[in-house]
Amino acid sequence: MDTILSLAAANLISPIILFFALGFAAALMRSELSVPEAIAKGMSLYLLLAIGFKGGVSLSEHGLDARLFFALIAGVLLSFALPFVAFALLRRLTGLSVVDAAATAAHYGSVSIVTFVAASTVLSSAGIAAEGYMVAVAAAMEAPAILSALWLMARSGGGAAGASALGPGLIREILLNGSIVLLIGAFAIGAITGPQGMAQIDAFIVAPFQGVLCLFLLDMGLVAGRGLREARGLLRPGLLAFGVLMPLIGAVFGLVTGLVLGLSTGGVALMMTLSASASYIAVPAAMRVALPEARPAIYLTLALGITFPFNLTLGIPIYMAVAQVLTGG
C-alpha cells in the first residue's frame, strides 16, 4: 500500500499530470482557454508517430521471438474478451439500453493510446524498462472489441441492427483509422531502420516529447472537463461506478495476461494499463458508422471523462505497484 501510494503522489505531481488538472478545472469553471483543433490533431499525430517509432525501434534491438507473437494474440484476445465483462456490468449496475450499453462496452475492450503513452513515460522516469514491441500489442488491441459489441447488439435484442452494421464502411473505419495507421506505420519504419534511423531524427523524436505531452493532456483535460460538465445529468452513480471499476477488472484481466506470457515489470504494468484503458478515438468514431443511435454523451463522456482521469492519476501508478510486486522487479 505504501508503495502505490508514493508512486500516486509522485504521479499527481509530475507536470503531466498537472497540465491534464489544469485543463479539466479550467473547463470546469468555464474559462475560455482552449487549444484550437488543428493544434490538437498535430500533437496527436506527433505522439502516435514518436510512440510507433520508438517501439519499433526497440523491437529492432530485441529481434522477434515467440514471445512477441504471443503477446499480440493474447492483446488480441483481451481486446474482444473485455467488452463481454463491460457489458454485463454495465446490465447489472445501470438502466442503459441494450444499444447504449453494447457501444459503451466497446470503448472498454479497445484501448487508449495516450493513456499508454502517459505510462509508457511514467515507465520511463522511473527507469523501468518495458518490451518495446508493446506498441505493436496496442494497435492490435484497437479493433477486435468493436466486434464483440456488434455481436452483443445481435445478441442482446440488436437483432438485424448489430449483425448487418459490419459493413464495408465500418471494416475500412476500423482498418484505415488514422491513429491504427500512423502508429503501425512508424514502429514499422523504427524496426526498419533501428538505431540508425532513431539516431537522424533523436532531437525531433525525444527531445520535444514531454514538452508536447503536457500540452495535449492540458487539451484533453480540456476535453473531459467540458464533456462531463454537459453530461452530468445523464452520468448517474451506477455510471459513475461503472467507470471507475472496470479498468480495475480490466486490469486484473491484463495482470494474468502479462503473467502468463512472462512479460518484465515494464511490460505487465503497460499491459494492465491497455486493459484498463478505454478508446475515445478509434472506438467513438466507428461507432458513429455502427451503432448511430448509441448516445456518444454516455459513451464518450464515461471513457473520456472519467476513465482517463482515473487511470492518469491512480490508475498507472497502481498497475506499476502491483507489477513490481509480483514480478520482483
Given for the second form:
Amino acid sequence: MDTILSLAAANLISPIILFFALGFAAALMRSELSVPEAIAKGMSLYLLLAIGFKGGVSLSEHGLDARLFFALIAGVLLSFALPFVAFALLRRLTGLSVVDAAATAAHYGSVSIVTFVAASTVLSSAGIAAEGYMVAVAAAMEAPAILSALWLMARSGGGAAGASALGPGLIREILLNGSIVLLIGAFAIGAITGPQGMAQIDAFIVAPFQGVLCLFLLDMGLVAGRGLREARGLLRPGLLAFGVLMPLIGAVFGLVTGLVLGLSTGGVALMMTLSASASYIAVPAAMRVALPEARPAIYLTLALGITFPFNLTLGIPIYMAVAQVLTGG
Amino acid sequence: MDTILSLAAANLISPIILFFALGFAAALMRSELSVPEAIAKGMSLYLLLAIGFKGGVSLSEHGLDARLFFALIAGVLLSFALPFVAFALLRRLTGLSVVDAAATAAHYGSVSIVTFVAASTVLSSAGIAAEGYMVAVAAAMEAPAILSALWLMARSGGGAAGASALGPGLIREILLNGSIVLLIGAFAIGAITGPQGMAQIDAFIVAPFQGVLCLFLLDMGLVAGRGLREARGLLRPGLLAFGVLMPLIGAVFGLVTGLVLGLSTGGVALMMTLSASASYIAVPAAMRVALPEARPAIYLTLALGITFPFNLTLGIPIYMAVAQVLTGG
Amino acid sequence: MDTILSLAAANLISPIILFFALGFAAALMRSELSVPEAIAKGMSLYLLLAIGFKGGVSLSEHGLDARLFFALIAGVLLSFALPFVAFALLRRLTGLSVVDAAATAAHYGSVSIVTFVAASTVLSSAGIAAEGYMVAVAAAMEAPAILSALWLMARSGGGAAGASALGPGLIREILLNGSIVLLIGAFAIGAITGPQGMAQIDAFIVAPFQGVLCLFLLDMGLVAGRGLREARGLLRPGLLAFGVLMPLIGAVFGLVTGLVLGLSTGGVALMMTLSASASYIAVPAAMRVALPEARPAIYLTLALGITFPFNLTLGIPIYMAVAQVLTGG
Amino acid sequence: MQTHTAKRVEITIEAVMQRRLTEALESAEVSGYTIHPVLGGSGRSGHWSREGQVSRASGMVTVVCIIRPERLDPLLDAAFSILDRHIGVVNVTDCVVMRAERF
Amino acid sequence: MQTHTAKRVEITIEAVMQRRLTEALESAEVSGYTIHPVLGGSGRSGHWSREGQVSRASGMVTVVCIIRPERLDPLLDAAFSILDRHIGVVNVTDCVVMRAERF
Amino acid sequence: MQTHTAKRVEITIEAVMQRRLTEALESAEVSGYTIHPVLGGSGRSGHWSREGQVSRASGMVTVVCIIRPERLDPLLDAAFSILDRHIGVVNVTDCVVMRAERF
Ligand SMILES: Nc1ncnc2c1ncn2[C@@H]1O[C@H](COP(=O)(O)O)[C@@H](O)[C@H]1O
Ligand SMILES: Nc1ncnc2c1ncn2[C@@H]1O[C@H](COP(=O)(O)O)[C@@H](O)[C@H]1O
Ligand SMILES: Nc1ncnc2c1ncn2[C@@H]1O[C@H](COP(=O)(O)O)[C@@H](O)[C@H]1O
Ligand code: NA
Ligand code: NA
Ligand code: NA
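What would the structure be for the form predicted in complex with a further copy of the same chain, rather than the form predicted on its own?
The complete assembly is shown below, putting the previous chain first.
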C-alpha cells in the first residue's frame, strides 16, 4: 500500500500531469486560454497514429501470439459487460432516469484512448514493457458497450426509439469511426513495416511524443475544467461517488481478466486502465444520435470531468502498482 | 524489367505509401476519419518550407551550375508543351468537351509538389542524390501550363471568356500563389544560409519529415478516396486510361529532357516525376476563375484520384529504376 | 559601434529573420500565401509553453535568487512608466488624438513575447546565458501598461467611459489572458519538474524550437506586411519616427534597470528587449474593450508593422551588443 | 432585374445529425442547401461553445435552403422527421431570388 | 404545419465583445441564440479579414436570435447598450417558426 | 427604437471569386458587407464539403450586405456581373435596421 501511494505521488509531478492540472486550473479560474479545435484534433490524430504504429512494431518484433485473440475476445466481453455493472451502480447511487443511466453506462463500458496513451507513457517511462497488441484490444473495446446500453434501454421500454436509431448507418459510423480506423490502421502498418518502418518515422512519433502529450493534456484540462464548472450544479454526491468508484470496479474486472489471460505486468496494468476508463468521444456522439433524450451534461461531465482526471492522477499509478505486486513484475 | 518491378514492390510497403492506402481505404469504406483543413494546410506549408530549404542548402553546398538555368528553361518549356500532348490524348481517348479537355490538360502540364516530395524522400532513402535546384524547377513548372490551356481554349473559339478572365489579377495570383512563393523563398533562404542555417533548423525540417509526410499522405488518401467515390459515375474507361497513360508519357518527356541536360540519376528521376505528375491545388483554383464551365469533378478526380495514387505507388519506383538503368547510376 | 553593426549584420542572415522577411515581402507583393489561423495560434501556444518551461528549468537549476523579486518589481514599474514616456513622445511627434495616443502608449509599455522569444534564441545561439526568471518578468510586464493608459485617458476627461469599461470582468480577462497563464504555468511546471522534466520533453520543446519559430515568423511577416500595406496612408513621418525611436528609448530604460539590478549580460539584453518591444495581442484586445474609439489601424500598424520588424532585425543585435559592452560580458 | 418570391429556411441542428438531415432533405427533393458552421449558442438545453465544450463530439451547424414557396411543406415535414427528438431550431423567411430556374 | 410569427435579429459584433453581448441578452431574458463565425468584412472602419488582419486579437462574430415579436424591444435595448461605442451592425427580419413553445 | 427598412442580400459564391465579388461591390459603392464561411452544400453541380472535397482549392463563402432599398439594383448588377458564369446563389430579404446613417 505504501509503495502504491509513493508511486502515485511521484507520478503526480510529471510534466504531463502538471500540464493537465494547469489547464484544469485555468478553466476553473475562467481564463480564456484555449487550444484551437483544429490543433486539438490534429494532436489526437498524432497520438493515435503514434500509439497504433508503436503497438504494431512491437507486435512485429515479438511475433503473433495466441493470447492476442483471447485478449481481443476478452476486451469485447468486458466492454459488453461493464455497462450492466455501471447501470446497476448508477441506479443504486444516483437518481438518474433510465435513459441517462443507460447512456452513462455505455461510456464506462467503452474506453478512453487518451487514458490508455497516458498509461502507456507512464509504463514506458518506468521501463515496464507491455504487449504491443493492447492497442488492438483498446480499439476492440470502443463499440460493444454501445449495444449494451441500447439493450438496457429496450428492456426498460424505451427501446423502440433507440432500436430504430440503430440502423445500419449508425452501426457503420460506430465501427468505422475515425479513432478506430486510424488506431487499427496504424497498428497494421506498424506490424507490416516493423522496425524498418519505425526507423523511418521514429523522429516524428517517438521523440516528441511526451511533449505533444503535454500540450494535448493542457487542452484536456481546459475542456474538463470548463465542463465541470458549467455542470457543477448537476454533480450530486451520488454521481461524484460513481465517477470515482466505477473506474476502480472496472479496474478490478480488468485485473482479473489480465491475470487469467496471463498478460505481462504492463499488459495487466493497461487492461485495468482500459476497463477503468470512460469514453468521451465516440460514445457521446453515438448517444446523441441514438439516445438524444439522455443529457450530455451528465455523461460528459462524469467521464471527462471526474473519471478522466481521477484515472490520470491516481488511477494509473494505482493500477500499475497493483499489477506489479500481483504479477510479481 | 525484373529489377524495376521488385523495386516497385519494395516501395509499396513503406509507411508513407501504406498511410496513403489507409486513408484511401477509409474513404472508400465511408469512415468519417478526417484531418482538419487547417492541419492539412499547416502540413503542406511545412513540407514546402522543408523541401525548399533543403534544396537551397544543397545548392549552396554544390555551388551554382550553368545547368540550373538550362533546367529551369527546360522545365518551363515542358510545362508549356505537355498540355498540348494531354489535350490531343484526351480528345482521342475520351468524349470530353473542349473546355473540360483544356482544363484537364493544364493540370498535367503543371506539377504536384507532393508527388515531388514523395519522390525526393524515396530517393534519399535509397541514398540517391539529386540536384538541389530541382526544387526551383518544380516551382517554375507550376504556371506555364495554365497559359497553354487558355490558348487551347482561345483556338477553339471559347477564348473570349477565358482571355477576359486572364486579367493582370489572375496572372499575379498564379505567379505569386502561396506554394510557389514559399517554395522559392525557402529555397533562397536555404541557399543564403547554407549548412549553418541547416544546423539551426534541421531538427525541425529533417528528422520528423517522413513522419509528417505519413500523416499528410493519410489525408491525401482520404481526400482522393472521397473524390473517387463521389465521381465514380464519371470515370469512363477512356478517362481512366488517360489517368495512367498520361503520366507515363509525361515521364518519357521528362526522361529525355533529363538525359539531354545531363542531370544526375536522382535529377533524371525527379524530372520524370515532375513531368508525370498533375497539379491539384494551383491549377484547379486558376481554372475555377478562368474556365468556370470546366467541371472540377473531371479534372480533380483524374489528377488526384487516379494519377496521384498511380505515381505514388507505381510511377515513382518505375521512374527511379528507369533513371538508374539509363544513367548507369 | 563597429562591433555592434557587424553583429547586427550577421544576425540579419539567420533563417528566422529571413523567413520573417519572406513573409513581409510576400504580403507587400500581395501574394495569397497565408498560414491558417489555427496553426498560427497552435505555434504561439508551443512557443509560450517551450519558453516558459525552459525558463522554469533554468530557475530550478540555478536556485531562487532575491534578484528574481526585484526584477519582477522593476518589470512592473517599467510597464507602468513607459506609457507616460510614449504618450508624451506621441503628443510631441504626431497629431494623434488623446485616445489614439493613450491606446498606443499602452502597447509600448507592455511587451511582445515573440520579440522576447526571438531575442532568447539569438542569445542562446551566441552562447550567452540569461536568467531563467526573465520569462516571469516578461509575463509581469504585460498588463500594468494598460492601467497607465486608462489613467492617461481619465486625466484627459475621457475617463468616464474607459473607467466604466474597466470592470472586474476586464481586469480578470487581462490578468488571466491565455498567454500569461500559459507562460507562467509552463514556467512553474519547469521549475517544479526541473532537469528530469526537461529530459522527458526536450525533444519536443528544444530541438525543433528554432524551426517552428521560422514558420511562425513567416506568418508574422505576412501579417505585419499586410497591415502595413493597408494602413500605409496613415503612416505620417511622425508616426514612423515614433515606431523606431520609442523602442530605442524603451531599451535605454531597460538597460539602466538591468544594470542597476545587476543582471547578467543576457539578462540585461532581455530586459532591454522587453522594454523596447510593443504588445500586439493582449493590449489590442483590451483596448478594443476599454477604448473602442481608439483606432486599431494606428496602434497595430505601429507595434506590428514598424516596431516589431525593427526590433527583430536591428534592435535585438543592438541591445545584445550594448549589453555585452556595458556588462563586460 | 426579374425577381421571384421564395422561402429561406434556416435549420440549426446538431452536427452529428447533419448527414441524416441532408439525406432527408434530398429524399424530399430539396437538393439545394448551404451549410454554415456554428461557434456556440444557447437554448433550453443550456450554453455551449466550440472552444469550451466538454466534448469535441458535439457542436451544431446551420443549414440554409432557398426553395420555391410550394416546396416548403415537404421540406418542413422532412426536417421535422429528423429534428423531432433532437435539439435544434427552424425559421422561415420570405425572400426573393433572381435566377428562378435554379430553385 | 402550425406556424407562428417571430423576429430574426442578426447582430454582427467584435469577438472581444461577444461575452458581454450574450450576458446582456441573457439579462434581458433572451436565452436562445446561435453564434456564427465571420471570415472578414468591410464597413465604415475599413476592411478586415481573418487571414490578413493585423492582429489575431480582433475579428467579429454574428449572433442570431429568434424571438417572439413582443420581446424585440428589450432585446434591442440590451444589444445597443453594448454596441453603443463599438463597431457592428444589427438587422431584424420577420420570420415564422414552428415549435412556438421554444421561443 | 427608430427603425428603417433595408434589404439583406445574401450571396453564396466560390471562395476563389470572393475578392472579385467584393471589388465589384465596392465599385458599385456597396462598402458594407460581412463574409461567412461555408462548410459544404449541394446544388445543381452536386454536393461538396470542406472535409471531403477533392481539392482544398475550392470551397464557398457567403457574403451578406445590408443596404438601403434604393441601392439594391446597382448591387445586384455588380453581383451578377461576377456570378454570371460561376456557380452560386443570391437571395434578398426585407429587413429593418436601427442606425440608418450606417448604410
Ligand atoms: N431562440 C433561438 N434563436 C437562435 N438560436 C437558437 C434559439 N434557441 C435555440 N437556438 C440554437 O439551438 C441550440 C439548441 O437549442 P435548444 O434545443 O433550445 O437547447 C442552441 O444552442 C442554439 O444554438
Ligand atoms: N452594410 C453592412 N452589411 C453587412 N455587414 C456590415 C455592414 N456594415 C458593416 N458591416 C459589418 O460590420 C463590421 C464593422 O462595420 P463598421 O462599424 O461600419 O466598420 C464590418 O467589418 C462588417 O463585417
Ligand atoms: N437552393 C439553394 N439553397 C441554398 N443554397 C444553395 C441552393 N442552391 C445552391 N446553393 C449553394 O450554392 C452552391 C452551388 O450551387 P449550384 O450552382 O446549384 O451547384 C451549393 O453547393 C450550395 O452551397
Ligand atoms: Na471502461
Ligand atoms: Na506534369
Ligand atoms: Na515595452
